[in-house]
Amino acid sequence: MENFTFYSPTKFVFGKETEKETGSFVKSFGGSRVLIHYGGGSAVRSGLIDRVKDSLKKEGLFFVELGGVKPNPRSGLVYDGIELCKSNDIDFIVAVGGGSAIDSAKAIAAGVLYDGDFWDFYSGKKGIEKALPVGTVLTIAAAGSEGSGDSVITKEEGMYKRGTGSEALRPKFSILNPELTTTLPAFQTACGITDIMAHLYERYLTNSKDVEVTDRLIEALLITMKNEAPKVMKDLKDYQARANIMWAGTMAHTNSCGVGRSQDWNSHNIEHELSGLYDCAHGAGLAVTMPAVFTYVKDHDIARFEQVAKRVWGVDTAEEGIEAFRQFLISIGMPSTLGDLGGSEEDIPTLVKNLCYGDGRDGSISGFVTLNEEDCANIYRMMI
């Protein structure tokens, strides 16, 4: 195990009707002028935005709204949010939604306190040292952004999808009401399950030695997802299954499972080009990406793949473990090929160019294994 410092200051408020407490938590963390940031109309139609606004009014807090966050959140709305915050002297942002709304809120929060272009943080030119405080009301168990310091944004010029991270971006509080996820359709639910499992696998694939504690934590959460996913896919209103999945999603990405060990994230980087080019759901892209990446890199540490195969999937070999995971993803309705996402072999040169060289990259991506241009092309071909 490697040296580490772990700091996770987010206050998590879990359970039914907890969104009605949003205003009191904003006030307790010093907020007085609030931006409510959210996505499509479902949060409005369900009455959730009204409940959040009522909680802010109850505490006497000023607020403005900015909706319109899309999956794979766009840079254009971030710029709009930065200007809206500056013109209204906003001192706190509440994100209502899933990972896209939360990631967009984090980008706005960093951009408001920065004199340059917020994209500097996402292109790697600058590190984030400060940001407006952010709180979240989670409606989708998936990205884990409610408990992390990470954010991913798509730059509309070039459609580059890039991430950044900073302790300054960790939410001050996150409200987790599993009831808010019971209206999600099956496909979106399955995409969230896939994303959660990806966050676990990205940490499991490590070159660090003697990391039994975090190995076992990751394995336990993978087993939870393996057991709870079929329940919720059978009954989308199963509150207890939703509750277990929601908390597993948060635990998967606070990085409590990733401390003291190197991590991978190549599957995420490779997938980002798919959702950037095809605008597919991130989880759907990961379902196609992960089995291909795992198959390509498994010989780097076959014992690690055999370990997760035995402990999580109940099979003996690395190949059987990868196939069991692939079949699990198919069983919950996830795609399995590039064609299922709307892509084709003709797109591979563009995908590789954007992945390896886009926005200043040097021709390779690094993680569990360093992958060059040829490696990445081979992985994309395996998805056909």
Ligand code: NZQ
The other form holds:
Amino acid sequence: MENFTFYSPTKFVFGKETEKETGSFVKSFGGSRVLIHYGGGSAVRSGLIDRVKDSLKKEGLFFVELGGVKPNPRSGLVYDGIELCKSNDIDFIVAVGGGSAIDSAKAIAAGVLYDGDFWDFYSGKKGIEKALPVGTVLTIAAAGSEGSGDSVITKEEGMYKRGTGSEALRPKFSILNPELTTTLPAFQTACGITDIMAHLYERYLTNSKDVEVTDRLIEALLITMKNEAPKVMKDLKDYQARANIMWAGTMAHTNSCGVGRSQDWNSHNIEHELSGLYDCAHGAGLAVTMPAVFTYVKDHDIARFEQVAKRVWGVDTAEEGIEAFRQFLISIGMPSTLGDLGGSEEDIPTLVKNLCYGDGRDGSISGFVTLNEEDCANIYRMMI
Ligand code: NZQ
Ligand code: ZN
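Could I have the structure of this protein in the form predicted in complex with the named molecule, to go alongside the form predicted alone above?
What follows is the entire complex, opening with the chain shown before.
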């Protein structure tokens, strides 16, 4: 195991009706002038935004709102949010929604306190040192942004999708009420399940030795997802299955099971070009990407793939483990080819160029295995 520092200061509040306490948590973390930031309308239609507003009013807090965050959140709304915060002296941002609303809120939070262009953080030009405090009310178990210091934004010019990370972006509090996720349609539910499992696999694929404790934590979470997913896909209102998946999603990405070990993230980088170019759901893109990446890199450490095959999927070989995972993804309704995402072979040169050279990259991506342009093209071809 490698040396590590683990800092995960988010206050997690879990359970039914907990969103009614949003205002009191904002106050307890020193907020008085709030931006409520949310997506395309699901949280308005369900009445959740009204409940959050009521809780802020109850505490006597000033607020303004900015909806309209799209899945794969765009830079344009971030600039709008930064201006809105500056003109209203906002000192706290509450994101209501999933990874997209939360990531957009984090970008605004960092951008407000920065003199330059907030995209500098995402192009790797600058690190984030400070940000306004952010709280979240989560409506989809997926990205894990409610417990992470990460944010992923798509720049409209060029449709580059890039991520950044900083301790300053970790939410002060995150409200996790599994009931809020019961309005999710089957497809979005399955996309979330896929993303959670991807966050586990990205950490599982490591070059560090003697990482038994984190290996076992990841395997436990993968087994939980494997068992709970069919329950929720059968009954989208199954509270207990939703609850288990929601907490697994947060645990998968706070990095508690990724400490002390190198991690991969090549599947995420390869996928981000897909959701950048096709505007597909991140989880759907990952379902197409992961089996291809795993098959391409498995010989780098076949024993690791055999281990997860045996311990999680109950099969013997690396190949059988990858196939079991692929079949599981298909069983929950996920796509399996580039064509399913709306893409084709002709797009591969663009995908590879954006992946290997877009915004600051030098011709390859690194992780479990370093992948050059040719490797990336081969992997995209395996998705056809
Ligand atoms: O916009 P609304 O109307 O809210 O609809 C959303 C959206 O269409 C809908 N939805 C969310 N909660 C719902 C609901 N519909 C009905 N009932 C509910 N309770 O679901 C759709 C997807 O929402 P989104 O926020 O985009 O989903 P997700 O949480 O998967 O976030 C995806 C984004 O997070 C990034 C991804 O790249 C992607 O841009 N990621 C962020 C990470 C991080 N910050 O740590 C890590 C991840 O790996 C990921 O890259
Ligand atoms: Zn992800």
